[in-house]
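In the form predicted on its own, a lone chain appears below as structure tokens.
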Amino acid sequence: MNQPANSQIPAMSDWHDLIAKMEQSINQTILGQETIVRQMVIATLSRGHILLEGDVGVGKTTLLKTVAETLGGNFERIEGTIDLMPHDLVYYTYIAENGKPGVSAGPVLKHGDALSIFFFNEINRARPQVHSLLLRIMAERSVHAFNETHYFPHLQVFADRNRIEKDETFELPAAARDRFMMELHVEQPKAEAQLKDLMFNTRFHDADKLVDSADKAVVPYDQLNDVAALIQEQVKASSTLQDYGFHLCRALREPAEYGIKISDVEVDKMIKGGMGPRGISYLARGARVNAWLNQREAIIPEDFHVILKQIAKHRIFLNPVYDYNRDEIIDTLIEAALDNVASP
């Protein structure tokens, strides 16, 4: 593939192999997610936030921090509890030792534009204040504070959030979901072998020395957004397969149009809200990188079968009739979409 005149960037054939070994590296740190660790390299070359979520005590904390180290750059954590307040992201402030107040920045602020991975643990603690800030620095990749506008052009959330405990908990708002291109939902390994792994061996008993032992910045932070700029450019979708595209995603929005059927569900007054054009835009960027991670030159199929569940799922909303078995609803409508809408 080709490159920008003087660009520094490594040829595209050795950010295959730079990924590989990301990859790797994450694997052997973090055993039995190796579909989420695709799907996280899958988002991260389309320049696109994540949101974990999960039950308690399977990794989301460590998967995600460890995905942070192999690329490099400046992280930043912060913990959402009912009490945060949305300055809490940007500044802090203190006591000073002369006992006049002072201000230092943030989270946010104190990296400038090398921030890489900003990382909200717990996010449905904090409350909606804070997510609006949140939605602001996903969508633009900036903040306004202490008179200027702050960039950071190498950002990429990262957030979890527990599914079981609801307690001082606020679910997150249409919008701030859809500023994630993906959620993840993060479950314990099913082999034997691998949670007797993690049950006895015990270099997964201290998370932080488990982080620490992945392999550091393996690929340049700094170089990402050129590198999934080029792999849109350079993987194509043929017109077939952008229509193939289309009606997957429209399928989703008008299901009876697609004479899809949900056993006692009412169908053409099934949904309320689907993808829009920031999601369906999600679903061919991470189309284009599955196929480039598979070394084609093209999408088929299979690029998007990948990742439409991941994509589309938090973008579905139902009447809300139909909450009440909300999940295996719009599990049952996505096989249905794929099953109906004819593969070229």
Second form
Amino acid sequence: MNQPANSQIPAMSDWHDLIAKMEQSINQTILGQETIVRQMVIATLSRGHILLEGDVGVGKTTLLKTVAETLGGNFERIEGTIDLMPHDLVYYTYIAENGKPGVSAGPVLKHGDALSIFFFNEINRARPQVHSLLLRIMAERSVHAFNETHYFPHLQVFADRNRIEKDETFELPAAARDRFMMELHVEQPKAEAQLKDLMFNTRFHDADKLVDSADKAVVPYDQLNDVAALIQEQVKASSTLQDYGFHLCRALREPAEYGIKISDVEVDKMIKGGMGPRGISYLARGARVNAWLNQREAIIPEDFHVILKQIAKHRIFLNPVYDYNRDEIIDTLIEAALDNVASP
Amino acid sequence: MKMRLFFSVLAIWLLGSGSLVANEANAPAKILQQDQGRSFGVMVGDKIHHRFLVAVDDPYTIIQSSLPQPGDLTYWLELRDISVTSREADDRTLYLIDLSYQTFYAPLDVRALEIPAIPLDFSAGEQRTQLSLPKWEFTMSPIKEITPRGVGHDNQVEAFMKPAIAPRQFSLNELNQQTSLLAVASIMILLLLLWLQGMLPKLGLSPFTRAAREIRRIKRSKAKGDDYLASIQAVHKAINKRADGTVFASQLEQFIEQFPQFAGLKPELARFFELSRDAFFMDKRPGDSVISDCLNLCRQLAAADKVSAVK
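How about the form predicted in complex with the partner chain, since we already have the form predicted on its own?
Starting with the chain above, the whole complex follows.
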């Protein structure tokens, strides 16, 4: 393990406080999304990208902006539109003062390696060409422009998509979805008091002011990579737990072997594709982070349960026959796997 | 002249007889086969079966009212039953006619008798044709001597009496077998029904009793190393079996909610889950009493389970 170069890095015990402060700050700004916030923290500490999905006006964008603000670092956002092209992300073209066309660095390149959050709004409105560039940025954290390769070591991609409208949208390909560590489903808060607060409290009327009110740069973004690596190093996974993780992933791929039954579904012919190595690795990383957040030295099965659905759901592909009822079948499958795979 | 007349009469006669033969062969209804059985040695009370296979060209069909009605035909002959079955074959209809007679004639010597012919009518629209099932002549025999044995015997009625025939023994084995098979099948169906209705008492051991047994076996075998892990695992298996699904430490509340009989053991269960977590995931070695503790917990759980089963 390489010790972080920055000598002012807070000790690991202080990081618990920092993360707690960050969560508290976000939860004060965004009401009733404690679970989603916790999962975003897990993804951030696992250095995974996040795709947010949900109804219109539930606060996806505000949530992402708030998280970006509390993480600090340079933040860029771009709106997905049907005429957006890959070079719009990399280059900025304009007419210079001397009347000649000029080209300078676009949103992705502008901040160099200090870019910490790239926020892609309405990702499914952009064309596949843009998705493809984004895939490279996400998987390799680098992009080639101006005849050289630029690296973004601290980059984390947040994206959101609206699941109601399907017109003039481009569904993300399986490969693109697999690069997002988690797909989080944002719903509006259920508690009456919170809804009343959101309805009448003037604090929530202006989203920009609201985001502005959150504590800024609570967590030093440029140390997140090191902290994430340290967490992975420190939290243990016993052999019993490794068995459990293996069987849990296998049950999602070969449910028939584990005696899982789903009504009206031929279980042995149901799955077309499941979690690949990237997915299962994200699951283990997320579990370690959850264990660390709960001040545990080792992973326990419950650490998987917290994030299994968010990590596994968008990576499971069903036989087209069952695609009409995809959400319900996959939820049932994941619950059945949790119920049927025993540990210890 | 005389010769001409003779020849013309001969010609007419030949022609007529020829056409008569042709008429019989071309008649729409014919008897193809008949079986009347033995025509001698028939005794009083015997049943006589006659069977005729009759073919009728299409579109003729039998007129049902031309069939004789079962009942007394004469004072000694009864038609007990008549059955007619028909089958279409090529361009004709085949009728299989079964007649069952019973004779009550008590002859004193061999006597010739006759079952009369039965005329059958067939119709095809306006057209009619007739076929006669032939009469049947047979002889009946007496069943007793004219006079009792020994001339001068005075008791006439007694003299003809014969000892009663001893009752015949029928084997009931097959019926017995069928009855017992039926009884076993009905009991099994009844049990299945009760089981499906959930009305059977919970048979078998509580999973905790079984786990306790396993832990005792582990304790006896005194295997070194992972024996305490096996004991903890046995308890987990029993809990999972009772819940019919995996119970993790975080689901203890739900488990207790689902099985309130274990509510009294909640602290023990919580301690057990913590101990199991330490042993399996934190690689911490628990105290020496862990196997006994597991055994005790199993016994307590089994006892709680039993009480609720009795209720």
